[in-house]
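Below you'll find only one chain, the form predicted alone, shown as structure tokens.
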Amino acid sequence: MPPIIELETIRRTQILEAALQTISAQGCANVTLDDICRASGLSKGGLTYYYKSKRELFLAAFTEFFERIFARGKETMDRFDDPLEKLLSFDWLYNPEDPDGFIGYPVLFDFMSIAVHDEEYRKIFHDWVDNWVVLLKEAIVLGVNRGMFHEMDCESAARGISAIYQGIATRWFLAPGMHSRLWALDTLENAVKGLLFSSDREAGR
């Protein structure tokens, strides 16, 4: 039998994964603790030992989701040396067969609908966005220092690129008939280059 700490980590992971899968499939408003018990294979008592309420569980599940997506984004960016390639490396966000996207978009939109009226949820989103801004800003600063991008307010540009990703993703996921994967990737590249390169300078691509 694993040590208690290791077992608790396994159980929490099991519960959070079941919660995310269930929220993605049914929506927050329709999910009960009993649903998550069935999905995780745990009893009600087993689940509430780790999470005392639906709210506590949902907050932990959403936090886990955001941390997971951010970690994947950072890992993807780290594979590239070229600053522009770093900033355009999230093509997996627009892949309908990607498991993180398949589960993640319904989870994200459900989360955002709650965050409209809930300050605790909104803070999670705020912190997540700020983490992305820091990551994107590092790539922009690198490009400016290498003379690839024009001089700019790098934090403002990072916030702009973060918003571009989110806006394109929203259209691509919710209205795919009018916003294909190719549209998403082309629009992303054009918008990011428009922010990074001076109008009188070729992007070199």
The other form holds:
Number of protein chains: 2
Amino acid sequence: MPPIIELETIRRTQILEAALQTISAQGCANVTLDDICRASGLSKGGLTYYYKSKRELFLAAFTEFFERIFARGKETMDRFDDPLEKLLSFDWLYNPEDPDGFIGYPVLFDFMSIAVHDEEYRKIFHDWVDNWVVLLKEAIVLGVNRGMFHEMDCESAARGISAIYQGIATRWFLAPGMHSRLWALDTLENAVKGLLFSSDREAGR
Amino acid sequence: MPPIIELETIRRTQILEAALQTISAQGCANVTLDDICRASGLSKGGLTYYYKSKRELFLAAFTEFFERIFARGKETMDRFDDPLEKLLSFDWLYNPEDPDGFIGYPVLFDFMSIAVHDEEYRKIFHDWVDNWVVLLKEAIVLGVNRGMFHEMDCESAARGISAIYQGIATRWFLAPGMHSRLWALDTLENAVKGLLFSSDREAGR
DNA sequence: GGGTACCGACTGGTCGGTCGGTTGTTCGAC
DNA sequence: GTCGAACAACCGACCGACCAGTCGGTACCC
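Got the form predicted alone; any chance of the form predicted together with the DNA too?
What follows is the entire complex, opening with the chain shown before.
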């Protein structure tokens, strides 16, 4: 009788989880394979059995990370019906109590600094951004169709909102003493409204 | 007769320049002292003579970097009289031809990913952000005094504008194919106007 | 007995830091 | 005026720590 869940699946998620935790806590540059072995409860040989190289493991870990964050975002967004509320539903990003979100920042920063010099990493980043854009764009189109927002280049606006989220998040996370959760939410709302309700905005990019 | 410029000053800037170029091109994690030696034209011994450790050298390089960028921003901003124009004067950030700005992105990304796990780095980041905030806040206060913007918490708004700049810049740099210069400028303008002209914005944070 | 899953000692390469040495310059003693 | 001591500026071979990847083994199952 085969096991209900593939052992391989268990091990791989176990390893990726350990990798993400370790990367988040120590930063990519300071993570050794031995660290991940310790965190995952496997030996070096065991690790190598599932991931042939450090690079392969890291790429898998980051991919897993982006999938998780995106799933979380989509899930939260789907809870709202109002387009504007959908677009502002990512306040869990600015919640230090939130385990998913908070652990993610160090991972994201590490990822981006690597992506600068690495084509394959950059590709993952692009895909991730594109996923967000599709999601946000749907909400914007919905708002336009309902007459809440005026006509606009919805994709550009979606990219803008996504970028603004990240900019605010960066400050909020790296300098929390000076940037409160309230500041983050307030700034986000006004900036997003600036994109959606600006009177002189044209449809062209 | 002593030399007109201190030799030490020449060497130190020579080394820091080499370090920044190398970091920008290869990424912190891939930079060795030998790389910087090669780039600066000094030997390992010569390097060590001026900077006792890799960490000390890197901290000095990053500090130098932040000073340069800030000086550049201030200089550009001072050219304008109109407060709104001042606040939108950083379009050189979104110019791939600009040597200062463009080389800076990889450096900034590297810096932030280290700052996550390093108190001393984080301190430098905080100071840098604070400098920007002071600068932007002055322009906002000016606008409020002239009656162009309504009353608001000028510091919060300054922090918001600064964060938005960075968010847009991040996307523009890391995924240039999907985020044109025009998109960056357009998004920036609307988001900033959202902060400055929002009707329901209160003075409290 | 062959295959899957895993172990952990070992190795080879890399890199930050060290250190003995060299060159050139200044300056006081004679 | 010159000798040499002291020092600043710099060189580059070397060392030792660290670490990714390897590989011969083991245990268990079919």
